[in-house]
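Okay, so here's just one chain, in structure tokens, the form predicted alone.
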Amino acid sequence: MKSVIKVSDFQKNYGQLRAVKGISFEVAPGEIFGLLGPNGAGKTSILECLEGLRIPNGGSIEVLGLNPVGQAEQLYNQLGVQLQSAGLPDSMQVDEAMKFFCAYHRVAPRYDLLDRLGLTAKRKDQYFQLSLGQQRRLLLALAVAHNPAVLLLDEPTAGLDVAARVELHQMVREMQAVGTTIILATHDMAEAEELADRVAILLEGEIVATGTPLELTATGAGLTKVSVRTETACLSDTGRTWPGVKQHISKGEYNIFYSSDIAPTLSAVIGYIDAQQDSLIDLRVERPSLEDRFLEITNTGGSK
């Protein structure tokens, strides 16, 4: 299936500084794929040029078959953007940039957006006025209002309570169902692991990985998290040898392990709590996360 979005050895540069440094990745159609990566790891300078907003340096870009660049007037109505930097005039209403961005893509104002989003009530309110929760979530509403087939997401929960982030995934989940494509920034690694179904992980510029979240995490040093809770701490012992535990640590009333085999660590933790009459209170058993590959990748300067 021909890809939605194609990204061939493209790169960006701000005077000697190269941000992105030849990079390569294609979207499908109707996939959620992730950029991950400290800042300045390139995120938004990909975004803005997949926008039409900056001009590569080198290599090329395509969305829907279109350079953003030469052929925006053919893009503007099919793209959704909602930029980490971007805002509106301070003085514009809720309702005025509703009116205004509906306008431009030619579709009737969706209020029924501002209502799902908790905007309703500020819709005589000046930009100025909003919480940065509430401009974020007018930002989301005017960027999917006109139903595009490519959606860019720069950090889009960022300053969202609870209930808007669980408000926005659903919508970001709705708009997937429809065959929208999406493009998602963000520093929020289990907001990756939950949406995305591939991620690219950025370091300094270049891609380091890039897979499903399973396969990125399946990978890696592939340890596995284990808490455990007794009642009289028996296993606080740092100093014993217990098999597959790469690490043991304690925690507050937690002994921690981790390990590289479950089954004969779950065997000795639980037959020992046993030989010393101790009580299991809790037992946590938690598969590597992306946080986890993440920071591992990052930590070490990546591994392709």
The other form holds:
Amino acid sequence: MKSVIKVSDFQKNYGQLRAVKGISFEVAPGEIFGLLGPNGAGKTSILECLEGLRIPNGGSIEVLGLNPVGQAEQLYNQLGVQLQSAGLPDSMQVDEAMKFFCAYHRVAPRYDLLDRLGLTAKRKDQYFQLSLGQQRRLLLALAVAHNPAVLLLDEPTAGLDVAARVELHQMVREMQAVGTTIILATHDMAEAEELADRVAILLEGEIVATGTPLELTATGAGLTKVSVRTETACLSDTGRTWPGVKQHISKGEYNIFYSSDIAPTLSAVIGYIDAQQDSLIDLRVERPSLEDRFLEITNTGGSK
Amino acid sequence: MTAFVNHFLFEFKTGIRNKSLLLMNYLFPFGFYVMLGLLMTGIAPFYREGMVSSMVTFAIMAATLLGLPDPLVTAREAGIFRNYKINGIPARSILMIPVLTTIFHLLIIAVVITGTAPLFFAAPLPVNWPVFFLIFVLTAFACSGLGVLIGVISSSSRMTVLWSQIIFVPSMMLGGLVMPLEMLPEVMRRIAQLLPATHAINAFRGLTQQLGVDFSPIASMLILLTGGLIAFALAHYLFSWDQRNPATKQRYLAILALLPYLIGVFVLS
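Form predicted alone done, so how does the form predicted together with its partner chain look?
Up next: the whole complex, starting with the chain shown before.
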């Protein structure tokens, strides 16, 4: 299947600073592709070049087979963008904004999106009267109002409350279901893990890891966290070595084991509790998250 | 067409909703008109002769030179232009639609001035209304071009004030708005020809009020037209979508907008 987005050996410099150092990736139709990375990793530079706002210094970028800089006129109707740092005129009303942008995209205004994103009561308010979260919801509504084939989201949930975040995730999934290709640049690992089909982790302008969230978490040295609470705290201060356990700490009523091999660890811990005739009150197993893997990669300077 | 209408209506409403624009489009010109009308008609009765054209020219300068630049800088800095670009809104719309709506606001204030000046200050009305309208449009076009160009090249709101005042203040003093050009020394008259206000007043006096002029009013109209065309072309060429206005040497090209006025200094007598 032909890629919707194709980035080959893309480079972006700002004066002497090499912000993006020759990265390549492709995004398939209907895929949600996450761009993760710390501040200054190059996420926004990539998005801005995909949007045609900046000109690459090397390599090539194609969106729907078009060059975002040279063929912007053909692209803008197929591209929906929520920029991290972009606004609307202070005096523009919510309703007006919807009418204004939809007219340029030659589609009917989508007031239903305003209702859906909790802006019904704010339709006559001017942009400066909205809270930060409401402004971001409006910008999102405007980005998707013309049903774009490709949606580029830069930190879409920054400043949103929980309800708006859930609604946004739902909208993103719905757009994916109708075939929209989505690039999501975010700091929020949980969001990327939940939404993205594949992610690329960026560090200092280079892709240091790429794959599905599951693949990335499985390939790391991340340890599974096992938290155990028993009636008589028989696990505390045993002095034992537990199979697969790299670290064992007591925290309040819980004993926490960080294991690289969960099956023998669990078997040994439960066996020990039985042997001590103690009773298990609580047992929690937490797999290493994408955030753990991200921190592992970025803290080691990108070595896989 | 729908996009243009929506954009036009929004910018028109902004001219009233935005307090700074309301001040520059209506309150400042109207207040100045009333104040000068009360003051000048008492101490210098000859002022009545050119009052309508002077006050209309003043309104044009306030709305364009002082009103147009800052919203452009503010919008660029707030990332609004970036948002416009990715939604396919062309630079020419961003530059021209606020100019058109400003001219619309100016028409309203011009009607108020021409309608009330004869009643309250016994000021004579222009004798040739079509030419009066044409000079009004040319002056608004020339001053809007400079206003938009200042907004495009300025790195900050503070700089727009500086550039605008460099044209606005000398226009007030030398442009013939308060005292006729013939009262100025020869050197100052020459310097005054660098200002669009001077050519506006010269054209108004010569072609719509049958008053004496220093140089050809037709030449003044041509200078206003070419000055406006060059200023808009330069503004479009130097326009930046980015939030920060890159401090390129290209910005110095903006000085070319004064070329027709400079030629006028040497050619007109």
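Positions refer to the first chain, counted from 1. In this text the structure is predicted, and so the values were computed from the model without any measurement. Between two forms, the rigid core is defined as the largest C-alpha subset superposing within 1.5 Å.
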Is Tyr258 one of the residues whose C-alpha moves 2 Å or more between the two forms after the core fit? no
Once everything's superposed on the core, is His105 shifted 2 Å or more at the Cα between the two forms? no
After the core is matched up, is the C-alpha of Asp115 off by 2 Å or more between the two forms? no
